[in-house]
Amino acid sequence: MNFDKVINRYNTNSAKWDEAAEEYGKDVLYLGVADMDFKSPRPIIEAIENVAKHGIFGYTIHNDKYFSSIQQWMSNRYDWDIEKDWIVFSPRIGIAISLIINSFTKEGDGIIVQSPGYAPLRESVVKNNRKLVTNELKLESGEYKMNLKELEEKMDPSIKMFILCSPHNPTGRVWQEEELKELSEFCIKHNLLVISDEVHSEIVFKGYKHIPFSKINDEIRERSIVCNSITKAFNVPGIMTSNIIIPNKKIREKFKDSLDRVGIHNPNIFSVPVLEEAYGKCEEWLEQLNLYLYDNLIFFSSYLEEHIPRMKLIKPEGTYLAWVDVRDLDLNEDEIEDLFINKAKVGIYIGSIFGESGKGFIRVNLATPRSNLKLALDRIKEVINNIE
């Protein structure tokens, strides 16, 4: 696979460069939406042309083949083995994750969420007209650590989630063994339900390991809910399909009363296909991907600190989203959006949305081509070095 290969991906509909050349022009090269530049495995385009040769584009169901290859590939990737009945379809974890709110918990119910975290994670207790209880991350020595200690003087009887993002986004941590079981223990001490949404678990650097969250110990099992897609690790967001795993028999059955309740049931015509040839056939091309990310986050960071030092990275240990530390240029935050926006003509995500603590940093996604991130780095630097 040819990662440094720049392909146009104007008027295909693109949630990420087509909405975004209507708001800000075609002159803005966008790193904002987390989805990669790149073409999905080939593997996955040919199973892609067989549906579509075939020609009659029915109702579909998902084959034993389909839930035996993700508990093959959860097996080998994480020493993790999952039951077949442990898998739950949803189109997005999105939808599954607002479902499992309403299906587990009641208006003002109080659910834990990090920041700065994932928006949508945020906005999917906010819209639900649940009680957003905020968990700050601490950021020491340019990493981030989870604070359940100023968590714990929050809690009170009305709080019964916890939405964990593992990995990390924005920030990039790949939680370790250790802050995992630290904080199985303090959800089973105040009987909380966890979901766990692991759509970035593929992308994780050398020296760093993902470890769901239902595997730290059988009682968390029975407590957690992973989320897991192959969208983020192949490219294939559109094709609108995820797994979401949950042990617990009792809470299972009722998400999946929940998921017939609005009507979910057949798969995209596509995902079943696709998953079978992204686990069978696509692993070698992840762990070049992976490579390939690396190193564009090594070229990034070096390119920060000779050139644009006021702009410093928190180091991601995994996904391909870039945290950068901005607040050495001492703008608020509607000048570092005209900043990066309209003078560079760059597209980041503003750290605020994020949450509070966002403020002051910017979001950067690196799975484009290098010569993309070469582009933008050059354009913000002749910017940046402007400034008095």
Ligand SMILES: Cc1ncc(COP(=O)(O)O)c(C=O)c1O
Contents of the next structure:
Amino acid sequence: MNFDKVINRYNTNSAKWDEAAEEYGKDVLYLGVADMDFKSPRPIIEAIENVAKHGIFGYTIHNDKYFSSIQQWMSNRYDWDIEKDWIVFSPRIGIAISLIINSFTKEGDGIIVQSPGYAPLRESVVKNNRKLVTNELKLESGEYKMNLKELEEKMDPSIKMFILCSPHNPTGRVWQEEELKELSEFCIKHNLLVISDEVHSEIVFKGYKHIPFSKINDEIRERSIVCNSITKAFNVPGIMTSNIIIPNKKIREKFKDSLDRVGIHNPNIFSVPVLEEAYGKCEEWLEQLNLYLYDNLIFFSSYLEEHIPRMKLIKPEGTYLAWVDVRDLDLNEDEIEDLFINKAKVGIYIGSIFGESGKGFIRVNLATPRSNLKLALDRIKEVINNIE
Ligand SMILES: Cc1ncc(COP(=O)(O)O)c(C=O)c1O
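Given the form predicted alone, state the structure of the form predicted in complex with the ligand.
Below is the entire complex, every chain and molecule, led by the chain shown above.
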């Protein structure tokens, strides 16, 4: 595992590099879309090679090992014992969330999403004609906190669902037990169904611990849907596989019906062996990845402090995403985009993508070889230090 190796990803139909090249040109170093510039672990590559060598790519089913691999992983890493039946396959978490919104709420119902936040969560509420109830996180002494007091004031009987992102994209918060308990009490009190999007659960730095939301207590378990997948941790979003964990039988059956209605039956042929190998043989690789990402974070943070103090990192506790406060530059969103992309030639996500309260921030994807990060930071330093 050589995370320092720079691998050319152009001309691979990459939604990160090829799309950015079309939009901005190849001279922009792109740190936007959330996948990693690292090769997947060897056992995963071999699993895919074996399927390819067999040469018949027919319809695929899930076998027992697929489910037991997930059960074992959740038990070992999170001390979370789940039953096989609780696991429901969906190609993508995004698809699952949209179907859940459709099945469990009706048009005009309110759905709570925290802000700033991963745009597709907010968009799936709006695109399904539900009422978006935005709950702003509070930024206090450089740390984002939940803000249930503000939310309490907004509550009305039309609000039916809470969409949680845990760990949180883009702020990198790894919600701790007390916070999740408080949230669970809130959701029980207001009779809310909870979707907990836990796709970033495996990238968590030392000293922090991810807790699956359903594990908080038995009562919340019965009204929670946990969305997880191997895609972020092992860098395989291209195989389209996610697991939706639903302990409550009635909710689960209704969700399964909704999958059936839109014709989702069989998984991608690569996804079954890839998941088995990822959970069965790649935990050590994941530990090394977490260490490398942490070192990238330290490198990034020290560089900013030393050379570009007007950019202030919000210290993440997990995820490979850096949420950076650039309000000191005193620029509007267009000017921020112009500065980073056109002038510095570094592709980032501007904060307004994550909601109104993201304005004045940028998100940088740190899952790239350190030399790329250095190049990006050198370019940014050069441009920022030349403005007043
Ligand atoms: C919070 C969050 N949820 C979901 C996804 C995407 O998951 P999927 O590809 O399974 O829809 C991402 C990808 O960046 C994400 O950050």
